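First, one chain by itself in structure tokens, the form predicted on its own.
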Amino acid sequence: MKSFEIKTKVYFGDQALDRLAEIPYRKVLVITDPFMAQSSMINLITDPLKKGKIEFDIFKDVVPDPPIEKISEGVKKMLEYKPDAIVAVGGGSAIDSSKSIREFALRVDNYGKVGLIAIPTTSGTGSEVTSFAVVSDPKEQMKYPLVSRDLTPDEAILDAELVKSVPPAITADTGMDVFTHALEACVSTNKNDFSTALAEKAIEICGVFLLRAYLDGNDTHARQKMHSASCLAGLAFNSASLGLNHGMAHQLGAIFHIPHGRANAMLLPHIIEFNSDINKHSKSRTEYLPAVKRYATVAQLLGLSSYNKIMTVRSLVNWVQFMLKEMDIPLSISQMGTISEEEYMNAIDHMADAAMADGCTDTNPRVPRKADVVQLYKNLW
């Protein structure tokens, strides 16, 4: 028997941020990082505050790649100033850390319930509304993946608002994020048809306002488009999880610190090859992997279509290399003149490993072996 819910209460569309003066809490803290708290955009949050009579005080330390450190001082925070709920204001990096912060507090000093309300300035993550959390170690340069239903915040706020001012490199990098959540939630071994369904929109959003958003930031429909794609995104994988693609990206960033996104971005072509198992003798072929389906219905959803499922799936790795080129994402490692050829290739067999040993790679399609995840790191440089 399977199950599917959603957790997480969302508020979106025009003021929606003004839901934070209605708020059933009377003391939060709120969770950033330096940039959103020293600009004038955390009056976004505060002035409704102010007007609902909230207290509130600011955690400001959040950093990409949320550190341990860095985790156990907002804790501190948290345990001396005893809010009734936080609020995570940030990409990804400030929701996971909220969601960190609020469940190792808990677990030191359960004073109650506290609420965590996540409000996203970027259209990427989906973490608003997923059960997931990723902080890092840097001694070990690695990345753990947090997974339980207490992570999950009570209510998101959807407000474009707070993403009009994203660049366009970052609008990139976010937006083949919710693609790829999507796309993995759509081939994931535990995809379900309320998942798939999620996922589905999600990818049909982004085909249609992704570059929109890119080329132009002050649109704001198409940038209200990409928070919501986000967010179904971010249900269909809490619900399916993911694949081997999250599971190779989460060693680029922890090790070269490659922006999560980014990396997703980039190793998405070679994952769909791979796990639709395709190459020169493919057209020969009488049956062809799962994925392959699922693959072709993606493709279709985004407008394009061929002869055959193989054509069609081909079409689908051409489309992501066109999206990746239109918007100035590398193709590959040595694209990016930042990482010299002998670092990178001397760190492929411990990311290989620990790329098998990632969450996300149980729900692959295709179960991988650690030669397969090994040629895949050499394909990418």
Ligand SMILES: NC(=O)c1ccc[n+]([C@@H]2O[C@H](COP(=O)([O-])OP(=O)(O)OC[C@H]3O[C@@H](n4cnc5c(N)ncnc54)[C@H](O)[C@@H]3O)[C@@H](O)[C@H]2O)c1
The other form holds:
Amino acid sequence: MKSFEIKTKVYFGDQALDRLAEIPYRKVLVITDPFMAQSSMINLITDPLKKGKIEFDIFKDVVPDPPIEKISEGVKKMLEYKPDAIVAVGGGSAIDSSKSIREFALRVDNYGKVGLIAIPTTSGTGSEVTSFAVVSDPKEQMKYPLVSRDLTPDEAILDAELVKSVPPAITADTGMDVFTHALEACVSTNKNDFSTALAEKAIEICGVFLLRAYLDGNDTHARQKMHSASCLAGLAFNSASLGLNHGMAHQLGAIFHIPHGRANAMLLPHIIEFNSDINKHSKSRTEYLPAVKRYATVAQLLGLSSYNKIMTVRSLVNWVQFMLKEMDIPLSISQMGTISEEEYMNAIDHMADAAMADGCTDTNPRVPRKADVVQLYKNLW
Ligand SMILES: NC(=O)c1ccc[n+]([C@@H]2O[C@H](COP(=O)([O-])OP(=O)(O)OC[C@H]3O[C@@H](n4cnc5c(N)ncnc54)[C@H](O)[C@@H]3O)[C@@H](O)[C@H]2O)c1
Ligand SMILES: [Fe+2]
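Follow the form predicted on its own with the form predicted in complex with the named molecule, if you could.
After this comes the whole thing, all chains and molecules, with the earlier chain placed first.
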């Protein structure tokens, strides 16, 4: 038996942030990063809270790829302030921090039910609707995905006004994270009709609007569409889970601090080739791996040609590489120019072990051996 649930109530469209004036809470802790706290955009959050006569305080020390130390500081703050809800404002790092802070604080002192309202300011992780939170342990150079239904926000507020200030490079990285979520959900061994419907819509939107949002950050329509796509892809992978792409990307983030979406984007062409067992030398054959049919559907959604299976999968790989080039995302680690070949090659064995153990890898459509993962990391150089 399977089930499909959307636990989070999603508010979206014009004036969506007005919801903050009417939330059923009296005392909230806003958790955000220093950029947002210093920007005038924070008023878009605090003004409706004031209008609703809701008491609030701000914890603004979130950092990208939230490390355990920062989560502990947030736990301390929450237990001192004892809010009846948390309002998470920011990218995946702020939302994941908020999920972890609430979870760990209530384990220390279960003083009552604490709501969680997530307000994304990037169109990327879909964390506003997922039961995942990714926490980093810099000492061990590891990223741990925490998974529990209890982490899922009660409400999400999607307002694309908050995303307009995202610079092109972060629009590119986070947008490719959306695409990777949707694609991995489409080919996951855990996929179902509900998750696939959501993922396919997200893919269609990425095909039309990601480049537009990248080229003109003030293109409101494109921003709104990508904000919806991010949430749709989040709902999709919350049900279908992800795959090897994310399992391997987490290690590139943990060790080399490559932004999450960028690491996913760079790996994508390699993972599509691995999962389909189709590369630029392939000839047609009588049988294909299961992912091939699903990649073909995705290619069609993007408007790519479908002469035969090999060319269709190749067109999908080419589309991803085209997007990377257009949005100035490096195609390889060596092209980044910031990591030496020696340090990268030395890290591969450890990264391969960690990617094999990563929970996302379990639902990859092709079961990888460690040697495959090692080879994929080498190919990425
Ligand atoms: N929980 C999940 O389901 C899930 C899924 C995928 C990724 N993640 C995690 O989320 C994190 C990545 O999140 P992210 O990609 O949203 O990036 P992020 O939250 O780390 O933010 C990246 C940068 O963008 C800046 N930023 C955010 N909003 C901005 C705005 N409106 N204008 C200008 N700058 C802005 C931030 O200050 C930061 O410097 C990683 O830790 C990743 O592992 C979580
Ligand atoms: Fe992701």
